[in-house]
Each structure stands twice: as structure tokens, then as C-alpha cells.
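The chain below stands alone, shown as C-alpha cells; this is the form predicted alone.
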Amino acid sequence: MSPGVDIEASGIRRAFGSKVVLAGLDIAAAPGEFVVVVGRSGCGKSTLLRLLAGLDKPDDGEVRVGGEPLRGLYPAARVVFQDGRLLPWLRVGANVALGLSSRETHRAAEVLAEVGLAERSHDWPAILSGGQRQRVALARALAASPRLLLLDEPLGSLDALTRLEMQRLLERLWQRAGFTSVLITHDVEEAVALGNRVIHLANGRVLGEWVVDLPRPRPRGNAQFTELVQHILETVMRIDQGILR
């Protein structure tokens, strides 16, 4: 049995102020399926991630985890966003430690090892670069052997090579733990290679949906890779650019 968990947004609505930023929006996951939601700045993926992660509450509509309503922070989700977020003043294990038990604590040095950090714990992350600091907080993540793991674009600073590594390291930890996971992306070829689903938002609503049905790890250079990618590049780029004339 996966030990990831069921989550479902129903009919969400979130404004600030005037700005209705989603609108009615429906999403889903299943237990250990991972699920990549791409678009535009601006059209509410972070706040559809915060809202799933329970760190915000929407003005209409209801959020459930493992078919209970979400009130506050789902205990068992973790998320991941674009900076990091590493306490400056902790060391590199300390950090990946950070909210562990006593009893806990050893998993700290485990997840370290499955990013490739063993010999970084008693680093500063001053000194790492943005690939090992990405590292880090996925590894700090992990530690908490999460159901659900909330990625808010981890990978959109890094440069190419690093951003492929972690692709693939993030596909390897996922399928070895089994955690469901929602990916936030502006890239569909990164979609595509990490995604069951991919999900594409614009204008506050779901507008478009994909199954990957494709086996992994994924070959970039596949026809069918390359075919799927194109298609929903070419269909985001058609709705975008409909709801913005």
C-alpha cells in the first residue's frame, strides 16, 4: 500500500481584494501519484499550493486530505519552495534535522546520504551552492516522511545540468517512498518527465489536463516525449494566449 495520501480541492475560490486569483477550481491526487500543475505567473499555482498545504484558506470551497477536511497544516505534508529556505545560522544536518524528534535525529544523516550531502552536515549553506541548498531542503523535507510533498518550483533558479540532476534525484526519491506529490512548474518538458498528470491553470480554472502515460525514467529524446511535450505546449500557448487578448 502507497504511503502517500488523497487529496481534493473542490470549488476554490481565493480574491485578494479585487483580484480573484482561482476561480471554482477543481483539483485531485491519489494515494503516491505525482501530479504537475504548469501556467502562467500570476495564475495561482503558488496560492493553489499553499492552500493545499493548509499555510492559507480559501473564501469558498474545501480542501481534503486523506478524505478529511483540511483545517491548518496537514501534520504529515512538507513543501518545498523555489529558495530553500535554509536557517543561516544552522549547519547543514542541523537543518535537515529541524523539527525531528530526539529519536528522529538519524534520519537526518539518512536522507543526506540519499541526496549525495553525507559529507556536507557539518557545512554552513552559505557555502553550497543552489543545487546543494535545493538538495538540503529537499533532504529537510524528506526527513519527516511525508504523505504529501508540495513543490513550489524548487528547480527554477538552478542552471540546466543541475536542474536535470534534480529531476531525476526528485523521480528516484519519489518512487522509493511513495508519497503523493504536486509539483508546481513553468516548464512542460520538466512536467512532463516527472508528472502521472500534468494540469494546466489558467484564469483561476483548471483548463487543460494530461495523463503521461509513458515509462521511466523518462527518454527526453523519445518521439512520444517530444510529441506530448509539444502538444501541450502548443494548447497552453493557445489558451493563454485567447484569455489574454
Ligand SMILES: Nc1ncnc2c1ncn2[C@@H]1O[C@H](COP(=O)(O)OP(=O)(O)O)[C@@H](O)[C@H]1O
The other form holds:
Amino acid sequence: MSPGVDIEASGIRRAFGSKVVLAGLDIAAAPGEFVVVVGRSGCGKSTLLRLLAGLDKPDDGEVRVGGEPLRGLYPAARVVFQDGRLLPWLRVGANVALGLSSRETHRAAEVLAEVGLAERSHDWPAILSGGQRQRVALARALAASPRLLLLDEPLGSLDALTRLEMQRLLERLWQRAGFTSVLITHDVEEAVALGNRVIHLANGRVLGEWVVDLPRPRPRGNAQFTELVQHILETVMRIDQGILR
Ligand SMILES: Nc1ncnc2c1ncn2[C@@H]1O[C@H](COP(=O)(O)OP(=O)(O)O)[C@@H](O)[C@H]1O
Ligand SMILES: [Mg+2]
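Based on the form predicted alone presented above, generate the structure block for the form predicted in complex with this ligand.
Let us now look at the entire complex, which starts with that chain.
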């Protein structure tokens, strides 16, 4: 059995006042799948992720995790945000151990080692680089051995090189642990590097979907990789421009 759990959102509608952000959206991820959602800024990606995480409720439609309707937070799901959200008054190790039972605290050191920060357990978050802070945020999410990892542009604020490193790290951790991933990004290259499937969110719905059938890790220079990135970029831009016009 895969440690990953399936998630399925159907007919999701979410409006803020008169502004309809999600207009009957369907999206699903199979156990252990890595699904990436791309879309331009303001298209409703974070709104969708909050709904999948149970941090917000749809006006209409339903989210099911492991076949059960989601009511509040799913216990075996974790979310990583762009800003990491570490607690500045706790050292790195304590941030990672947050929420673990006393029997599980050894996991904190394990996952810190997995993200390459075993030595930084006693440091304050403030002295870490942006990339290191996101690795701590990732370690904190993984410490609980989640079955579902929801990622809202977790690499969005990192420089290009750190971003590439972190993509590799995320891929390795996902391959090793087998959880289901839903990653939100505006970066199509990142989407193709990581996703089994790439989904285009626009106008409150899924307007495009691509299966990425390339061996991992996915070398950037590879012709198939570049072609798929170009194809998705062109399609996404054509659709988005049609909507904005
Ligand atoms: N709590 C809220 N109240 C009012 N409007 C919101 C709220 N959350 C998001 N929105 C609006 O919904 C739209 C989509 O936002 P968001 O999901 O954050 O987009 P993305 O993550 O794709 O950039 C935006 O127009 C945003 O202003
Ligand atoms: Mg967002």
C-alpha cells in the first residue's frame, strides 16, 4: 500500500463577495501522485490549496481525502507556504519537533538530516538563509510522516540556484516517503520538473492538463523537457490572454 492518500475535489465553488474565484473546479490526485497546479497570480491557487487543506470551506462542492469528506484539517496532511512560517522564538530543532509526541521527537533529528541541516538544530531561524528556512519548513512538514503534502509556492522566494537544489530535494523526499503531493507554482519549468501531472488553473476552473511522462530526475537541457515546458507555456499564455481580453 502506498503511504500516500488520495484527494479529490469536485464542483468546488468559492467566492469572496461578488468575486467568484473558483467556479465549479474538479481536481484529484491518486495515492502517491505528484500533481502540480500552475496559473497566473491571482487566479485562485492559494484559495484552492486552503480548501484542499481544510483551512477554508467551499461555498459549494466537496473535498474528499481517502474517500471521506474533509471536515477541517486532515490529520495526516501538512502544508508548506512560501514564507515557511517558522516560529522565531523556537530554535530550528524545536520548530521541527513542534506537534510531535514525545515518542516521535527523534523524527525531528532524522528529517533535519534528510534536508541536510542536522548541524543547525540549535540555531535560531533568524540566522538561516531563505533556502535553509524553507528546508526547515519542509522538515517540519515531513516530521509527522504525512500522507498528503500540500505546497503553496514553497520555493517562490528563493534564488534560481537554491530553487533548483530544493526541487531536487523535494523530489527525493517524495520518492523516498511516497506521500501524495499537490504543489502550487507559477513556474512551468518547476511544474514539469516535479509533476506527474500539470494542471492549469484559470477562470476558476481547470483549463488544461498534461501528463509528464519523463524519467526522474529530469534534466533541464533534455529536448523533451524543453519542448513540454514550451508547449505548456504557450498554451497557458494563449488561454490566459483570451480570458484577460
Ligand atoms: N480572504 C479573501 N477575501 C477576499 N478576497 C480574497 C481572499 N482570498 C483571496 N481573495 C481574492 O481571490 C483571488 C485569488 O487569490 P489567490 O487564491 O490568493 O490567488 P493566487 O494564489 O493564484 O495568486 C484574488 O483576487 C484575491 O484577491
Ligand atoms: Mg498564492
